[in-house]
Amino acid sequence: MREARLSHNENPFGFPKDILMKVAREIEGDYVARYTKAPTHELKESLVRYVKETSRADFINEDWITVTPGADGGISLLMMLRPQRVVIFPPTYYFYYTLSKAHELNVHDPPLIGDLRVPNVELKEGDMVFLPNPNNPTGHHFSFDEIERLLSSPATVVIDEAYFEFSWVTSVNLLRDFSNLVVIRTFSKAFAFAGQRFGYIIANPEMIRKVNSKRNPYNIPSLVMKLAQEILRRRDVFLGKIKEIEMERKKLEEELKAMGLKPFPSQTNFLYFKVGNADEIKNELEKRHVFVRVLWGGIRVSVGKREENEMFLQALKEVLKI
């Protein structure tokens, strides 16, 4: 049975198999059978290497860097350290409320403003706040100028950077100036590597042994480690599916708004537009076998391959019966 699964924001192109081929045949199987201490040198040199290609931070060293179960595992690292209160701008990133309760902390979630705007908040030390960028799920961009204005605070400002792989922006450069910066990142959406759990932090060194501080040594399994430095070295391949995702994307938002839908302008792999009966729409898509999210009152879908995005509009034109 054909199925859309579109509400994940995963890479529709799955995994390169001769990349798994080939670290498999690479490695031996006592290396599978061995503790692996996270992250290993080799590892760090290739996080390294990428960050300094692709931002203007040639500052940044492997005392920058720590490896993390995903972004999500970064996130709830972070919270590990106890902040007083975690502030974070709604619509935003369902898991900072999700993670915040885990972990027994308060929260301060004063909503977006205006042109989805970050609001003028007084933040205080021991506040750590968490600001996607680009935004899910408006799939927007904040602006540096509202970036450097939380980092003008005395909190600690995380800028989850979960899909900068389909933006190109990073706040990696202003790491130089501002100590109370934490940058995140995740190979599961550009990378597709989503099943493997892989991310990492970038952060001064201080922050980064606070973190290590609270982070089980062999954190992320040693397969997955010589995968992520393979990813690294032949990155063109998946950015080259970016490129197909982006093109994907662009002739989904012309069909919603073709609809009369109104598409937020997306940086990312996933598109969001405000309906009134989001929940309705859903659950009439899923029994059209396409599945999407309901977030904060509107519907974020994820780009698929064509024949997905194709089954998702002709879905949806049923269900509003255009």
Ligand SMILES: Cc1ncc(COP(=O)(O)O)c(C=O)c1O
Second form
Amino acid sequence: MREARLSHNENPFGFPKDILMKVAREIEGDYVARYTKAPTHELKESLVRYVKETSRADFINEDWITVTPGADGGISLLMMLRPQRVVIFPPTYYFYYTLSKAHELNVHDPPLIGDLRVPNVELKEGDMVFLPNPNNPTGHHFSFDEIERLLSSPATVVIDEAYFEFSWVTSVNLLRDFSNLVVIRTFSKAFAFAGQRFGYIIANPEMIRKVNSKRNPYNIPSLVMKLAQEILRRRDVFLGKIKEIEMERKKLEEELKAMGLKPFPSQTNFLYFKVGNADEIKNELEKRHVFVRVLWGGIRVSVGKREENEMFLQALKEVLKI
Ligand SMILES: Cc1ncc(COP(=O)(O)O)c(C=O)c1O
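Next up, the form predicted in complex with the named molecule. The previous block was the form predicted on its own.
Up next: the whole complex, starting with the chain shown before.
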């Protein structure tokens, strides 16, 4: 059965088989049978190199990085530091609510204002702010002014750069001046690795030590770390595909506009648009084997392969009777 799974912002191109096979050939059974060692020096060094290559943060070294089971694993570890309040600005990444609940934390969630800007809020010591940049679900960027305003408070400010490879805008450079900044990243999106759970945190060494004190030392499978190392070595293969996703996003955006819809400008691998009866539309799309997410009264659709995007557009036209 043909279907278009455009609900989780995954990489539509899948993981390259040759990279999987290379790693499988290189390891012995014993490697899988033994407990994971801490992230290897080699893996951390590769992450440091990648971070430096894509920023101006030449002060970063291994002490500034730790690895996590996906970005969600990073968010969970940060929440284990037990902030007095989690501060988020909806519409935002919905999982901040889910994880705050799981960790029994108080949430303060004043909405974005005007043209989706961060509201003026009084932040206190003990607050932990989570801001996805680019934002999910709106796909837009916050300005450095907005981010620096948050950082000038006593709160810990977590900038979630899950979609960094689609925007190439990073707050990593600000780590030099702001000790309350934490940046989280993932291999789930650009690196087609969502099912394997790999991400990393970049922060000052003291914060990294605090996070590591909450980390189960075996929390990343050894095979996942081996693959992550190979992904970094072959990063051009993955990063080369991003142009294709961006081209597809442009086409999808134009076609939605031609249908009279208003997708928000996006710096990610998804588009978001408001509609009156989003839940109903989602259910009708599902009957046609097209899967999207409804968030804050709008529809978020991941950019898929051309045939998936066409299947979505065709189904949407049918549902909206265009
Ligand atoms: C803003 C944001 N942060 C974190 C994540 C979670 O990523 P991971 O798969 O690495 O846990 C997502 C996934 O959709 C996301 O959109």
